[in-house]
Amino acid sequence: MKQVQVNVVGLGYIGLPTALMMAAHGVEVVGTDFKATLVDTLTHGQVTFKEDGLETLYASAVQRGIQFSTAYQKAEIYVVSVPTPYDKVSKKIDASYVMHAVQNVLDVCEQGAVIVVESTIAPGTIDRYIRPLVIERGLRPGVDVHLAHAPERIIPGNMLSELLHNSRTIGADDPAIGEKVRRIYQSFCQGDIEITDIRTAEMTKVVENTYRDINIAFANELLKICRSDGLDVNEIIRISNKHPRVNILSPGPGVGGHCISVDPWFLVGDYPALARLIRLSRETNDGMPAYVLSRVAALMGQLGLHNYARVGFYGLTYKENVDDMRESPTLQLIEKMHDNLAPTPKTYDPMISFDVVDGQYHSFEAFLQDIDVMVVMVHHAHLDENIGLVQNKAVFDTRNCHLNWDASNKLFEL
């Protein structure tokens, strides 16, 4: 087996971007999964997740040369993109995926080989479970084998782009790792890229989304406030943005995505006497969703209506305009209302083309002819285009959608 430059090992929603995007720009990669379909998928001329623009880059990647195996590669540079998901009972990270990914690196690579970990993880996860592998084989960390943190910024529907101008922190036991490292990056990413050491750079990326999730628990906070004494929250919001020193972001129907829902409860579990505002702000948005239905509730209420087979739900991913459904508050929200109200809820979103949940349409005008009420969990470009065909329903617009609603339909927002 020759040695390859880089192997990528994970070929999800971030290590595949990033082994096209290092392939597309002169770096000589292998990407790695071990899911056979996924590498089976990849190697006959398909990419496996929707993203505007990763077609055409998969094209140059593989006119460049880049290869899919389930095999680990002899390489340079490993770069380790494998899910960091979390106990939900004790909010510890489950580092098992990214340990397991090291020890494969482990039984291939060769003496002076850098292992970068790309996957979001704790601060100290590093020292706590990958160094200790090193050494358990015998090994010298930063002889033998170097490390490094790389963490990923990009998000989806916006990934090739983020890829290119975002900025990007390395951390490294040896800036000359981090230096080395930093080139691989530089074959494409047109932002800064900072060196540091790798507990800093574990601890920016997850400050980094926690800042975030922070913000939109005011946002959504400042919603209930509002509502409970007959506030336009939107308008407050609107007025006071234009202070120089305020942005305060839009509420929602709760966060989901990989990021902002996880890394904060990294802190959490770490850090459990500390983290006392970063755990408000994830109790917050993680109880969006049950805040819909209540909402629904009253709604339907309102509206004199008592069947809620009768509700439909636009969207399932957790943002607009992307494939992705990892922690959606859609999924949330029905996982609720099995519990609550309703067996079978009744959705629809344009781009999942598969069966996802029970209940589940894929074509919008059989699934407006199936409701009374349709609640907006996700604002999909789909539904700019095609609103003329709503009417006569009772819209739930849970994102603030500003759209130009049939005058048959009656509206209400969060």
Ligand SMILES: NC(=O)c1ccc[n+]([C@@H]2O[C@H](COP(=O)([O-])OP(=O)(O)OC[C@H]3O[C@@H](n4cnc5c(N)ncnc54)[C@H](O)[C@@H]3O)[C@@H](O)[C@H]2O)c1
The other form holds:
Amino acid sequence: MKQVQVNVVGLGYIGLPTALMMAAHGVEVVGTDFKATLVDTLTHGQVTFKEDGLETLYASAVQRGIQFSTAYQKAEIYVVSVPTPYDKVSKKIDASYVMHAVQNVLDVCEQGAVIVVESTIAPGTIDRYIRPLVIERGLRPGVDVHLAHAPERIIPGNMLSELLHNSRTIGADDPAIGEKVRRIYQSFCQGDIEITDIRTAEMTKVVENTYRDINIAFANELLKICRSDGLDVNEIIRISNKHPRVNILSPGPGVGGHCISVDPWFLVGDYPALARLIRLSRETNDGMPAYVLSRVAALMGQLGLHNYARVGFYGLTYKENVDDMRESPTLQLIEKMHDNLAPTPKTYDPMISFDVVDGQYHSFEAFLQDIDVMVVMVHHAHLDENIGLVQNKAVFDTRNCHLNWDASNKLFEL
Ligand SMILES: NC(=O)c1ccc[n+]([C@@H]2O[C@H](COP(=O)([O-])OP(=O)(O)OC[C@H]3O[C@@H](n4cnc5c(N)ncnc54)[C@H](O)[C@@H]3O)[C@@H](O)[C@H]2O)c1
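Moving from the form predicted alone, what structure would you give for the form predicted in complex with the ligand?
Time for the whole complex; same chain goes first.
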């Protein structure tokens, strides 16, 4: 079988745009995923999730000859972009998906192949879990097979622009292999590409997301302090951020997604005695959906309302303008917290066209008709476009959306 330049393994939110970007910029690419339905959809002309510009990029990649497959094919470089969840008890990385993908690569790859783990991994994962897989096969890492780590930094909602412009880090045992991997990413990436060792690259990526999680936790704690004393936290953060060395993020209803709400746990799991601030920040952010509910109860009391069946939650995704619901604060709230909630809370999300939870509406008008209190959990652009439909409601805006609400509404902030 002819060997392609790059095989991107795992065609989800990260692997698919990466594979398409490489192919559209002239790299010979095959994309592999073990989900037959996903590969089928891609082979038959459609993308598998919503993201600005993805369809155009897909068309260009197809025109340049990208292939999709469930079977692993030979390549010079394998880019592994599969999920890396954490174990909910030990808080350590669950490396099973990456290990499985690398085993499959080792079944087909030829002498000198490079395996790049693009998935975010706990520091030490390649040494602890991946290098031993190579050695068990009687292969020599650095001679028969080369290992590298090239973590991804892009944000859903602005993925394609960030793929082009973000800087990147590549960790490799051998700088010459780092250069080889850099040449592939340089096909499209206009940002700086740093080459370092694998452990530094692993730690760097986890540190970046942990920094953001701690910063958000600080904002959430400030929110509670200010709320307890009748102060406006958003105004305080706005003014504080005018200080040249202060940059506080925004408080909100919780942190979701497959990155910020997951990666700091890797450090807690591996360094439990040392990662104390990191653990507390994770717990602070994970506690925000419960805080939202306590505020809903307070507002209901303040307004003299008792019927929780007429409280509706706008937004099921973990952030604005994407269709990713992993670790979403709204789902956490609905699934786990039944105090101060109707048995089947009403929800609506314009980005989600299929059924996720009982009580979910697919029409904004019908949703609005059946509620008195709208809790804004996500600030989708759809809300700006349809703001005029929201009338005579108590609007509880957990995102500080700054929208021009109709004067018939009563507005409350987190
Ligand atoms: N989603 C993000 O915003 C984001 C941002 C930066 C980094 N990351 C990291 O990128 C990695 C991938 O995340 P994602 O959001 O793309 O996940 P995802 O769940 O959207 O996609 C993963 C894909 O891998 C496939 N897969 C799993 N095991 C496989 C195997 N052995 N062989 C072939 N295919 C396999 C799955 O079917 C799925 O389609 C994670 O480590 C994540 O932390 C994600």
